[in-house]
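Listed next as structure tokens is one chain, alone, in the form predicted alone.
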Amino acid sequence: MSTHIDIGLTGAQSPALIDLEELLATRLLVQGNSGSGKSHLLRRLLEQSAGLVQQVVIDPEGDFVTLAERFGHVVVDASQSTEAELSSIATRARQHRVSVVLNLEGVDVDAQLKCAAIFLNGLFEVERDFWFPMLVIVDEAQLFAPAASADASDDARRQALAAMTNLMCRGRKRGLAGVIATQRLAKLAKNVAAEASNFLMGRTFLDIDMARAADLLGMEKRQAEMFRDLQRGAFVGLGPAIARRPLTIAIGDVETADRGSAPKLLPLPGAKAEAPAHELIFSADAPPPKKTAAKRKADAAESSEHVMARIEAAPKPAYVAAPAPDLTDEQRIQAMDDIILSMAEDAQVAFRPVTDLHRDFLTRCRIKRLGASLPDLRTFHKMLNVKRAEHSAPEKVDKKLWGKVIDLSDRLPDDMRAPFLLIARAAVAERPAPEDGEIAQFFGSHSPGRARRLLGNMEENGLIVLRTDFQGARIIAIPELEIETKALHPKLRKAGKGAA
């Protein structure tokens, strides 16, 4: 069964994928005005992977309860629901992983709070035995993570934002993906949306929430101006579940209706109208309006006992939607060794806390089944330094040294392992010593001065021995393992010339 899915066409016309595992482990921020295509992007991408993985919307203007009829989504009116039956329906479907649409339309905005805030903790607290992946998608997410105090109470901003803020950050490991839509990046919570690694910018027009949008994309701010050229659907996607660089999307075309679209224009009833118009307003025998589809609908809204009651007459199902893959201590090393290698690869993963790297690569492991014995936070982290050492000088080398020059880095205190092994691997490679700033990225900083203050305290402590050579050209010796990086003139490496 694959594992991506199809929400349109890149600009080269050509299929536009997610990884829905790697949306899984990383998260999805979106962004875009009001009439930009973002509740398209979401009801597409909730079609696209509605036979994946368990769903649960939450929905405050009731646009995707559409979603029950044709793949069979429970619609939960909030309405119609107190909050122990929220949080007992909100428990209930992740024991039977039932997909659900929370409906907050009918409720006021301190309620749509409260009750979101509810039903993600009764998604949240659920058992271990329970922790299936789960999409979360929350529209109009600025109205649960506010940036700034809302028209809501205090009390109930409080409760939505620090159920969202359990959603986006510690939500991996229990299974759950955050995908969060907003219409200003400006009026969301910064550490809500800081915790998406995916992207996908749309149509806006605003000059601080086209900065934003321009700076997590990583552009420049000259080219921030492009959102406002966005056509109505189309979208800037980035992260390691859509594309390495920012890659524009067209979303393509939905199955379920889109209860939130803006209603059109419809002529006026003049001449065939029921009455004349002044009775129509006036009388007390003015006959009642007609109520439309979505009225009749609304009226005809489940209990929440009836909603219970489907739920549980759901066939429970296996702990694991199929038998787990039945891997060799060899397959299994090598499955973690890719997943650490994949993260390795991102430039930014220096920049990250590692605790929260561990809980990604425990969440990635668990999508894979990997089973429970897992590496450790220690562990972990030596796996990955020596994965972002190897990645930076790929080539083939002699693995008995390279093994010598892993064990000495255990030696060394957790801020000079990193950057050691980025110079020791340079060493074995016979590369050119690292430039101050490389070294200094390395172990998540963006200063040069930083980075000779270390190599002074490795030299002081006797790791390490630096020198020049006759040009000019810095070389760093490992004394105890007999080894050096290779001497490269300045002036070579300005022009960007490798070492012959």
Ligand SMILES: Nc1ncnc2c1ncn2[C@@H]1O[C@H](COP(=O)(O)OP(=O)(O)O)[C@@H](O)[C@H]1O
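We call the rigid core the largest set of C-alpha positions that still match within 1.5 Å between the two forms. Residue numbers count along the first chain shown, from 1. Everything quoted here is computed from the prediction, not taken from an experiment. Compared with the form predicted together with this ligand:
Once both forms are fitted on their core, a CA shift of 2 Å or more is seen for residue 457 between the two forms. In this overlay on the rigid core, residue 433 has a C-alpha that sits 2 Å or more away from its partner position between the two forms. Remark: with the core as the superposition reference, the CA shift of residue 50 between the two forms stays below 2 Å.
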Second form
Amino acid sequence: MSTHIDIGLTGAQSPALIDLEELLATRLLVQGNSGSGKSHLLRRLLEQSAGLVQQVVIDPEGDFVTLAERFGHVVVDASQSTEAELSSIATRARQHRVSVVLNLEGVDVDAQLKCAAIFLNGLFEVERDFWFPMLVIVDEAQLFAPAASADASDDARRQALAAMTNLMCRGRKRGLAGVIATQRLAKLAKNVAAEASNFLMGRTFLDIDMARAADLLGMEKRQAEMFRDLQRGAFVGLGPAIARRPLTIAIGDVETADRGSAPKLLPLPGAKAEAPAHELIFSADAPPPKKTAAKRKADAAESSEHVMARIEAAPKPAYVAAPAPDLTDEQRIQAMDDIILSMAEDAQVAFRPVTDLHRDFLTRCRIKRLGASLPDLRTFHKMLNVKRAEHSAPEKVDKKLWGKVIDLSDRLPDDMRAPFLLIARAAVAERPAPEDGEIAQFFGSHSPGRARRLLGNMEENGLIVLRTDFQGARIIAIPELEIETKALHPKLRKAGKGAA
Ligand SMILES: Nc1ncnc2c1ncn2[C@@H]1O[C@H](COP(=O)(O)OP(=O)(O)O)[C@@H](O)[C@H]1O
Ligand SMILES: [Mg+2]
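Having seen the form predicted alone, could you now give me the structure of the form predicted together with this ligand?
Starting with the chain above, the whole complex follows.
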């Protein structure tokens, strides 16, 4: 079965696909100003994946209750349920793999936050046997995970933020794949946004949001200016489940009605009114106003018992991706190591921007499902440089000594770190010193002259000592570690190992 869902058209008019299996192993962040089409996008995503995977929608405005009729989602009305009921509904929904819309319309802000927190915690805390993959969609996520103090009481805010953090940072192992949408990145808690590796960015006006979007996407701020000019319904997608390079996508049509759209102008009742206007307003027994379809539906909300019964009877989604593997820390580290090694083997790797390499690395980790807490840019860069140095002289070396080299490299200025590792590796492996060209290539330069200048700096700093042996071969010593590179023709060196 294909696990790709179609969310619209790319700029080249080909279908824009999201890899559902990959999405379940990662997460998605949608950003766009109010009216940019986020809820429409979420609806498209929900509709296209409804038959394939279980879904839970945290729906602050009751926009998504219309999914029920067409796709069988069970609507849970927060206003009709106690906290205990919400918690057990969440557990049952998980156990029975039934899709649910948690409708938070009509409860005050405090209660919205609490209900969302209780529900998310219910999903999170279910026993291991029920860690089936599911999409957890949160619209207007900045309400539940605000960057700074919001209107709600501190207590409610803390609960909601903790639940959202769990969802985004620790949910993956439990099969929970967060898909969150927000109007303003700057209003969303940073840790919640940072865990997403897939992005769909819609129209954005404010500089501060643009800057954060650029930051998250690893784009230049200048490039991110394009978000200002996006049409409603157009998004730029990026990430392991969407595209490896930023891709513009026009979101396609949806099947279910959008309850959340802005109110349309309606003709005033005028002469058609059921009674004269003053009577309608002043008289106690005037006929009640006609309700909208949506309001009638909300009034007919079910009791919690009824909801639970429906959950147990509801059909299950057809497709369940395998839960993420349970890896030991050792296995994770080994798998990461393999990825880094495969990158280190590429001689040209230093010529690519580190941010690109890091993103590539994270993508590959996520494809292998290596968990949420992956190395940050700096740590990754260090690991890659160490691995590249090891690869340059792969023989077995004194581990303790090599460990000292790595520790020392940590204290060096950025530009010296990589060349130092290369030189020290040669020394530890008892090899001759690398050529200038080799050193330059190692730190991503084509200029041997730059390597010479850098060696000069390192010598001035006392980090290395350069000399030539009687045959004219360069020897580089590292006084602090009492090691040095070999002469070119070791056989001619009677002194044997170590310092001459
Ligand atoms: N791709 C699209 N195609 C057609 N109509 C759209 C599209 N995206 C948004 N709309 C319409 O634009 C309006 C605003 O979209 P909405 O998803 O509610 O925005 P947001 O959630 O970002 O505030 C809605 O009436 C919606 O139906
Ligand atoms: Mg919306």
